[in-house]
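Listed next as structure tokens is one chain, alone, in the form predicted alone.
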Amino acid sequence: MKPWQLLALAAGVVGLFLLPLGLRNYGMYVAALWCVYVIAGMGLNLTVGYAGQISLGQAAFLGIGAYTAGLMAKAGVPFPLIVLASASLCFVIGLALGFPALRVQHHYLAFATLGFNMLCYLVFRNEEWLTGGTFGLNGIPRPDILGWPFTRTAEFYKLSVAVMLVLAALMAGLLRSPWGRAFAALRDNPIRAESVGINTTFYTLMAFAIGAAYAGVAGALFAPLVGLVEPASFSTATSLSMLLMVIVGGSGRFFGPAIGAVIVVLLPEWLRVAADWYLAIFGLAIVVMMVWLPGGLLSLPDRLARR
């Protein structure tokens, strides 16, 4: 990275940790929710943007991670173990979901992952003995790590930022490694990638599994943040919002999920001053951005440079 980019990144990190000084409790809650969606978006960006696989099931993995975290937190399991369990379970299920991608592509794969999301939603809603059904799991406590409580929203926000930055560093390392080049080759031309010795089966499965693990970690943060885990939070609409987040920010661009989460999570909150019109304004803004910047907001510098 160039010196000015490193300086801007450092300033952004410092700004994230100083944010609690200027926000009230609800503002900190929304900011922590932004961190949760950025983490899930990073995983989806790996699957969709870097590996070129279509997925409409990311909300299901967010839900699996959240329900796992809720059940374990109510049982008194330490938070680090909860995060590890949520990520591991989603990794295994994501690995299994990757197998349809070996047989079908494009809109067929989209329908397969959409079906998976609907199946998980029905399990969340109907298996009351495990998930609480439509009432969900309530009273999920916020974590206490090594005697340091994160019960206050501002403290939990800082925990969310710390987890997000660690996962972002791991993702950056992965994308700079030979794995990142293999994912790019899989996205650009799978046949050519296989002809030069890249195991496309392995990397396709890993794209789904790692992306799902990131959503599992996001779910482990979502459950104690909200305190109530119920099926409506993990519907098909949530998966579509996550995909929109990646595309609006810039699919296949590292900071795309962070920018996209600002649009999908924070922009509707800012537009609430428009009362009943805020959803219409939000939808129109998304349409205009997609027409004018089909490559996402992070493609704006390239577009201006070409002009």
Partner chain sequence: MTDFLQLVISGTATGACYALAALGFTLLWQASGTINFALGEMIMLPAFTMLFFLGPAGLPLWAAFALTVVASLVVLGAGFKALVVDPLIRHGVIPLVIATLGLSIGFKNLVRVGYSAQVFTFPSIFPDELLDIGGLRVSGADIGTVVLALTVAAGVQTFLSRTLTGRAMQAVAQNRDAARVLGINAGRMVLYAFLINAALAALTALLVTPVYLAKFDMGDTLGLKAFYAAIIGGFNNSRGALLGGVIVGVLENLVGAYISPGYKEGVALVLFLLVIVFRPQGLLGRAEERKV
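Numbering follows the first chain given and starts at 1. Remember, it's a predicted structure, so these values are computed and weren't measured experimentally. Rigid core (definition): largest C-alpha set, two forms, superposition within 1.5 Å. Compared with the form predicted together with the partner chain:
A displacement of 2 angstroms or greater separates the C-alpha positions of M289 between these two forms, with the rigid core held in common.
Next block, the form predicted together with the partner chain, ref. the form predicted alone:
FYI, this one's just the chain on its own, none of its partners or other molecules.
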């Protein structure tokens, strides 16, 4: 990293923590929601952008994390344990979802993960004894950590930012390690990667499992933030917008999900009144973007520099 980039990053982090000074309650809520989606998006970016395994099932993991967190929070389990449990459960299920990816590729994988999401949605909606059915789980309390309450939105926002930064740092470390190279090799040419001795089975499974675990943590934050966990939040439509989030920002770019989440989650939430028009234009803009700028918004500087 160059010095100016480091400086910009530091300024960004300070800005994130100072944000509550300038926002009302609802603005803070939306900003915390942004953190949740950025975390899930980072996971998906690992699966899709770095390891090249398309996934249309990220919302299912967000849901599994959120339901786990909701149920455990109502049972009075401490928050750090909840986060750990949501992440581990998603890691294991993500590992299982990775197995189809060993057999099928590209568009078939897109279908398989989409089907998995549908199946999870049906379970969330129908297993009333566990998930509360269509009405979902409500009244999920916000946590206390070591006697420190995070019940106010401003406090919870800071907690979300902190979790997001820790996970981002972990992700950056992972991508700089030999694992990062192995994921890229898997994406660029799986057969060649195999022939130079990379265990493609292992890394494919890990790409799914780690991506899912990130969504699990996001879910564990989502449940207490919103206070209500209902199936509609985790339908395939959410998965599709998460994929769009990664692609719009720039898949395989570290800050892609952060930018993408602003456009896909933050703006529609803020522009409540004009949200439908926004979505109509957004949908058609995606088509235009795929034609003119397939690398996403963050590829714009490179593109301009090459001119």
